[in-house]
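Below sits a lone chain in C-alpha cells, taken as the form predicted on its own.
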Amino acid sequence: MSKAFEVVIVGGGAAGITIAAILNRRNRQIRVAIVEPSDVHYYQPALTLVGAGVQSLSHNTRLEVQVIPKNATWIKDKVVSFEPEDNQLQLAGGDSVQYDYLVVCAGLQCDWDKIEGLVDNLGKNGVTSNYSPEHAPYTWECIRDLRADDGPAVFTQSAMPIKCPGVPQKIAYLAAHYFQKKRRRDIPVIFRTATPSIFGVPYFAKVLMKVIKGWGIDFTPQTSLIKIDGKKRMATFVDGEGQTSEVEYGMLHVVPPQSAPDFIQSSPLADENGWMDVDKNTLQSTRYDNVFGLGDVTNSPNSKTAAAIRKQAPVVIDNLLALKANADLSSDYDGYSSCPLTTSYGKMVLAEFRYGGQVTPTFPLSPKVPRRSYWYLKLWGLSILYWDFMLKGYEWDKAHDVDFVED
C-alpha cells in the first residue's frame, strides 16, 4: 500500500516531534507524517538525573502518542530504504510512504556489541550506562551501594561522536560528589576518554579540569574501553599506542560506540562515513534539494544536543517552506549547541557555544562558574521547555551572545 504526504518526517524524537509541531502552528494546512516504531518518548538529557538519583525514570517520559502533534499522521513502523530519486521510502511492514518534502532525524544508535562483553553485562555485574532508559536507575543502585571494597567507580567515554558529549563526565562528579556526602572518599573514581581532552572547546576545558581534580579524579585521555569480564569485573582499555591495560572494578558506567542508524548508513543520503550529508548551515541534503536533516543523525559539526536541535528546527522549517514557495533559503544555523554540565549535587555549568568553539553565553553570567542557580534550571526549567515549549511548537527564544569576549 503506498501512503501520501506533503510533509514526511523520520524520527519521532525531540527533533521529529519538534518540527511536526512548528509546521502544525505556521501552516495547519500542510499534511505531515511522522514514521516512529517506538511507543515511548524520552526526555533524554534528565537520564544524568535520573542515574545520579535525583529524578525517577518515569518522571521524564511520555507515550509517544501524548507528543505528536494531533494534525500529524502517525506511522508506526521503521523505515527500511529511501528512494529519494522518486520521492519515496520504503516501509517494514512493505507499505511506500511517498512525499513532496522529507525530513530526516532518525537520531542515532549505540552500538553496545562494538564493545567485548557490554551486551552480555549491561544491567548487571555493575556494569550500567545512562546511555540506556532502562538501565538509568541501575546506574543509581550501583552508585548508591558501592563500597571501597567492592573496587573503584569507572566511567567511560568512546571516540566522537556521540549523543551529547557533556554525559560521561557529569555522571563521575556527580558519584565523586555522593561518595563524599556519604563519607567514602575511600572509593576512587576513575575518568577514562577515547577523546584527546576532557571537552572539545578548550574554554571549558579548563574549567572541567579544575572539577575533575577538586573531585580527586583519576582522568586518562586517549583510552577506549574494549572488553568486560562481569564475573571478575575487570575492564580493558587500550591507549593511543596501542597499548592494553585492565581495571577491575566496583561499579562500571560505559558509553559505547555511535553511529547512524543502518537504514541511513546504507542510503543514498549518507556521507563516506554513514551521517546524512547536509549543509551545515541551511541544513539542506546536499544531494536533494526537497531533502533536510537535523539532529543526530547528520553530520554537521555541530554538538548533538536537544538545545542544537532547538536552534536547527526554525532553521528547517524557515527553509522547507522558502523552498516550497519558490524562494531563496535564507535561513542559516550557526552550529549553536548547549551543554549542561552538573559538576555536583546542586551546581552546574552551562556550555553554551557555535561552530569554531566560540563561546556563546545565553545570560549575562560568567560561563566558567558553576551555578546554582543552573542546577535548578536543569532540574526544572529545561525539561518545562522541553515538554511545553520546544514540543509543543513555540518559536520563542533568547538570542546567544556571538559578540562574547573569554574572561
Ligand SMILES: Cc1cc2nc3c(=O)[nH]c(=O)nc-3n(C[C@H](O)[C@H](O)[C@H](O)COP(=O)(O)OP(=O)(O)OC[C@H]3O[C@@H](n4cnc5c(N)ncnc54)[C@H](O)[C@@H]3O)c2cc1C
Second form
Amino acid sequence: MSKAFEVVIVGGGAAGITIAAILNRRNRQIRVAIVEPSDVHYYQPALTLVGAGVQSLSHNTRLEVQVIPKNATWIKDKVVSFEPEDNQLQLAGGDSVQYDYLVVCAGLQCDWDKIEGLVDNLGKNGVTSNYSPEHAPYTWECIRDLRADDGPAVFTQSAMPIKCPGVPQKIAYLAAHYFQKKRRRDIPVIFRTATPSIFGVPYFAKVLMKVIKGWGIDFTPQTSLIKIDGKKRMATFVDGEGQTSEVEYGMLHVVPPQSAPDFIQSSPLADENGWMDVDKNTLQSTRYDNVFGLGDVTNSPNSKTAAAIRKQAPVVIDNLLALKANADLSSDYDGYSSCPLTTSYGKMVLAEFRYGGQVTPTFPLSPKVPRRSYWYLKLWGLSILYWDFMLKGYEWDKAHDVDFVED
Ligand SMILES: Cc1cc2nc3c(=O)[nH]c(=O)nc-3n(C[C@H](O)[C@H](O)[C@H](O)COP(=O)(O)OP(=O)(O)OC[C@H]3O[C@@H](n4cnc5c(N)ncnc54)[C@H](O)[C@@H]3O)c2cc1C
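Given the form predicted on its own above, I would also like to look at the protein as it appears in the form predicted in complex with the named molecule.
Let us now look at the entire complex, which starts with that chain.
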C-alpha cells in the first residue's frame, strides 16, 4: 500500500517531534506523517541523573503517543530504504510512503557489538552504560553498592562522534562525589578515553581538567576499551601505539562506539562515513533539495545534543517553508550546542559553544565556573524546556552571546 503526505519525518525522537510540533504551530494545513517504530520516548539528557540515583527512569519516560502532535499521522513502522529520486521511502511492514518534503532525524546507533564481551555482560557483572536507558538504573546500583574491595570504578569513552560528549565524564564526577560523601574515598576512580583530551573545546577542557584532578580521578587519554571479561571483571584497553593493558574493575561504565543507523549508511543520503550529508548551515541535503536532516543523524560538525536540535529545528522549518514558497533558503544554523556537565551533586558547568569551538554563553556569567544555579537548571528547568516547550513547538529562545571574549 502506498500513502502520501506533504511532509514526512523519519524518527519521532527529540528532533522529529520538535519538527512536527513547530510545523503544527506555523501551518496546520500541512499534512505531516512521522515514521517511528518505538512506543516510548525518553528524555535522554536525564539519563545521567538516573544513573546517579537522582531521578527515576519512569520520571523521564513518556509514551510516544503522548508526544506526537495532533496534526501528525503516526506511522508506527521502520524505514528500511529511501528512493529520493521518486520522493518515496519503503517501510519494514512492506508499505511505501510518498512525500513532497522529507525530514530525516533517525538519531544514531550504539554499536554495542564493537567491544568484545559487552553485549553479554551489559546489565550484569558490574558492566553498565547510561547510553542504554534500560541500564541507566543499573549504573546507580553499581555506584551505590561498590566497595573498595570490589575494585576500581572505571569509566570509558569511545572515539568521537558520540552523542553528548560530556556524558562519559559527568557520571564519573558524580560517582567520585558519591564515594566521598559515603566515606569511600578509598575506591579508585579511573577515566579512560579514546579522545586526545577531556573535551573537544579547549576553553572547557581546561576547566574540566581541574575538575577531574580535584576528584583525584586517574585520567588517561587516547586509550580505547576493546574487551570485557565479565566473570574475571577485567577490561582490556589499547592505546595509540597499539599497546594493550588490562584493568580489573569493580564497576565499569561503558560508552559504546556510535555510528549512523545502518539504513542511513546504506542510503543515497549518506556521506562517505555513513552520516546523512547536509549543508552545515541550511541543514538541507547536499544531494536532494526537498530533503532536510537534523539531530544526531547528520554530518554537520556540531556536538550531537538535544540543545543543538532546539536551535536546528526552526532553521529546518524556515528553509523547508521557504523552498515550498519558491523563496531562497535564508535561515542558517551556527553550530550552537550545549553540554551541561554535572561536576558534582549540586554543581554544573554549562558548556555552550558553536562551530569552530567558539564559546557562546546564554547567560551573563563566566562559563568556567561550576554553579549551583545550573544544577537546578539541569534538575528541573531543562526537562520542562524539553517536554513543555521544545516538543510542543514553542520557538521562544534566548540568544547566545556570539561576541563572547574568552576569560
Ligand atoms: C546518557 C545521555 C545523556 C545526554 N545528555 C544530554 C544533555 O545533557 N544535553 C543535551 O542537550 N543532550 C544530551 N544527550 C543527547 C541527546 O539526548 C540527543 O542528542 C538527542 O536525543 C538526539 O535526538 P534525535 O532526534 O537526533 O535522536 P533520537 O532522540 O535518538 O531519536 C531518533 C528516533 O529515530 C527512530 N528511528 C530509528 N531507526 C528508525 C527507522 N529505521 N525508521 C524510523 N525511525 C527510526 C528511533 O526510534 C528514535 O525515536 C544525551 C544523550 C544520552 C544518551
